[in-house]
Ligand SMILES: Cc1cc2nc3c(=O)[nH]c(=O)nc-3n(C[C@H](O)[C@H](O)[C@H](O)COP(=O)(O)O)c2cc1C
Amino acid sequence: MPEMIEYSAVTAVHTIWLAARSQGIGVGWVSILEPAAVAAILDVPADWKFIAYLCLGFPQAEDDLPDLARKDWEQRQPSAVVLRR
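May I have this chain by itself in the form predicted alone?
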């Protein structure tokens, strides 16, 4: 199952995220990048797949509300909308 490499990469990101947060380090998964443009900038082989672009650092402030919601970019959906049976 060749796609398992992608799942492994995402699991690694999840593990990094948990470890970082346990140390007070914030993590942001940037999702507005164009994978082909990133591949061209980094000059990676054509068969590489862009999985994640992460920002890690100590946050200026802690907040329970995600930044996207605070800035009215995107609001959380009710769990009934996201979780379908």
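Rigid core (definition): largest C-alpha set, two forms, superposition within 1.5 Å. On a predicted model such as this, the values are computed, not experimentally measured, just so you know. Numbering follows the first chain given and starts at 1. What changes on going to the form predicted together with this ligand:
Taking 2 Å as the criterion, L18 does not count as shifted between these two forms: its C-alpha moves by less than this amount when the rigid core is aligned.
In a rigid-core overlay of the protein, E62 has its C-alpha displaced by under 2 Å between these two forms. Superposed on the core, the two forms differ at S79: its CA moves 2 Å or more between these two forms.
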Contents of the next structure:
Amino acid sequence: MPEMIEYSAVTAVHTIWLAARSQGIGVGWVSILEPAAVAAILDVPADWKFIAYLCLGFPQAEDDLPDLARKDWEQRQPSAVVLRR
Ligand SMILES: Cc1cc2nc3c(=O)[nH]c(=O)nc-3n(C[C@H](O)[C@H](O)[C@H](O)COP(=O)(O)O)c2cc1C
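May I ask for the structure of the form predicted together with this ligand now, the form predicted alone having been displayed?
Starting with the chain above, the whole complex follows.
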């Protein structure tokens, strides 16, 4: 199952995210990128797969409400809407 290396990378991102938040550090996962352009900029081997571009830093402000909800782009949905039995 060679795809497990990608799952492992995502699990590492998740772990970084939890560790960062526990220290008050915010994490932004930027996915609105062109993978081929990023690969060219970073000059990585052709067989590398771009998975995550992360921004970490201390936020200027914190809020319990996600940014998407604050800006009225998306609202939290009941779990029954997104989970199926
Ligand atoms: C897989 C994944 C991809 C994401 N891609 C983007 C992105 O391209 N642009 C963006 O603004 N946020 C993106 N996010 C959301 C942010 O990384 C992050 O969740 C958010 O900024 C947290 O702040 P908030 O709690 O105030 O919403 C992504 C999150 C995930 C899990």
